[in-house]
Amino acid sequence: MAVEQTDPPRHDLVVIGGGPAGMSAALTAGRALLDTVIVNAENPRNAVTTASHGFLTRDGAHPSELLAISKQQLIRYDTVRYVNDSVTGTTKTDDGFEVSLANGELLATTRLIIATGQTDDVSKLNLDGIEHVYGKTVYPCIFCDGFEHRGERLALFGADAVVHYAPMVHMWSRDLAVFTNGDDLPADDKAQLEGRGVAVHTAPVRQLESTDGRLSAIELETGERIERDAGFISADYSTPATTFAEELGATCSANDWGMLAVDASETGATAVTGLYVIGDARTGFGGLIASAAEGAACAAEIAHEIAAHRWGTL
């Protein structure tokens, strides 16, 4: 005898992701007693990194102690359910979103949000040694980091945009040395960094030193070995973690800083009705702070509609 099929339970609302987006659009969610369910695969972005910095009320906390408060905050919200599996793809309806767990569960939502940020691949920066610092001592974000290393002697890896970074890592430190790994950089970016004391080396990289995880010099190809306490990165590495917005007919573009990102209105929209990303995943590189706020505002965004929607159907 054939077993009926059903469909699955229509909820309000599904979260894909549980970093500070994801995981702060469920909260903003559950308070407004919506259906919500939130997937995540827990491998975040930053668990390279040994404290997240510039989160009001829980600075220099791991990004795991995050992670545990704020599903510990989640539990009291019974309209709010979080799974910890990972997301094997999505489909577009006629009324909303289907999505499909790897453990074989599917989901069905009128209203879907990506909150998968981007997945960072540091042998693209080809810097033999950096496996061994990145997030320890070398960072891709100055003010996640950049407090910390104040008044240490600093480098710069990248040439693209390294005009615009450069000052802004002088703030932290007047002891700064760009290193190009073997890249063309402009005359007059050039003289402009030169003329203010930072030092501009362009001879490809041989490796990074380093003991236990902090940087200790730079040794270029040319035999010369300078001398460096930490390091910030300038060049792009990542790229969307999730491919899931654009298959369902989202659109992506470079952003200012030349990371591919999904085109989406500030608090998430986009051209696909009832289909938003925020975080890392429409801003490229956000910070945790301004990720949460996205995911606040975009949830906030989706329960006005879905009251406006109840309302008009009384």
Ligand SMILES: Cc1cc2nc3c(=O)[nH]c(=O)nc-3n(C[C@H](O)[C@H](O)[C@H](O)COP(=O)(O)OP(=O)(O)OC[C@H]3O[C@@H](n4cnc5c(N)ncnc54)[C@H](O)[C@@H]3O)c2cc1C
The other form holds:
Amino acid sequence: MAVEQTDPPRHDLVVIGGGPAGMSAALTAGRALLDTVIVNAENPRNAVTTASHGFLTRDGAHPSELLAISKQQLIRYDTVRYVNDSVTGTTKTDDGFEVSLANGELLATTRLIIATGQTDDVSKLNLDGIEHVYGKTVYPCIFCDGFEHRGERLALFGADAVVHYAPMVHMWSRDLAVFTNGDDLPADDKAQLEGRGVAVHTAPVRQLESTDGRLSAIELETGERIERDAGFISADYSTPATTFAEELGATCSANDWGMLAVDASETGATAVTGLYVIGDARTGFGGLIASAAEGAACAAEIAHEIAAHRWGTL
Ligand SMILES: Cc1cc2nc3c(=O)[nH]c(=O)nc-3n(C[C@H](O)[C@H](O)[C@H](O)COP(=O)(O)OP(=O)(O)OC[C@H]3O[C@@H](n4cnc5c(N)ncnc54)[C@H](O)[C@@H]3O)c2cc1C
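Any chance you could show the form predicted in complex with the ligand after that form predicted alone?
Let's see the whole complex now, leading with the same chain.
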């Protein structure tokens, strides 16, 4: 006897990715009584760090602590199902989306939020030794980690946007040296930096010296060795962590900092009906609290749409 195939139940919302953006979206959606599933591979972008900063009430928390608290608060809601797994594929259907999980499960949903963040590939920086210090004493974001290194001997790595980032880093320490790692800087940019006491090193970097994650010096191919305590990176080495949004018909473009991100409104709406992209996947680098805020705003917009639709069908 043939086994009857049944369609999977259709959810109001599936969220892919459970960083601050996705978890916050799921919380707001669950509180709005939307039938919500969130699938999270549990590997946040800032997992390399020992502490997250700037998230009011959670300043200094370890990334794993943020995840643990989010999970604890989310699973209280019977409207939300949390799945610790990876999404392997998404397809558009006539009335929404289908989402395939690594465990073989297939989820059907009318609306889909992609909150899978960005992936950083530090090998693109071509800085030998960066893997030992990244997230420990060398970072992408001055707001996130500048305070802990205020007044120290700082390095700024990069060339293209360095003249825009240097004034920021200089606010935290006037002892600043730029390392372009073999790239030339326009004469005007170099003069601007040097005119403000910022040393500019254009020779290729041989290696970053460090002990237990603490940067100590930058050795150049010339043999010169410049002592530094910490550093920041002004270069593009990230891409959206997944290509689901593009595969579903959304577009990507480079933002003002040259980071590739998915095109969507401030509340995550893309040009594809029912598809939303939030957090770093949309902004390139939004930070924890702004990504969480985006998640809440996006889920609220979805709840408004669903309410209007249900009202219209009464
Ligand atoms: C070194 C470093 C330090 C930082 N420090 C700070 C700081 O101190 N303060 C601050 O505000 N910001 C900091 N940030 C930035 C911050 O980490 C991001 O802005 C923030 O995490 C973005 O949130 P998100 O929810 O968009 O993405 P993420 O937090 O990256 O979460 C994305 C989630 O999606 C999951 N995922 C990806 N693919 C799939 C899939 N196929 N299926 C299921 N799940 C998937 C991932 O496992 C992950 O859990 C730092 C970033 C870095 C790189």
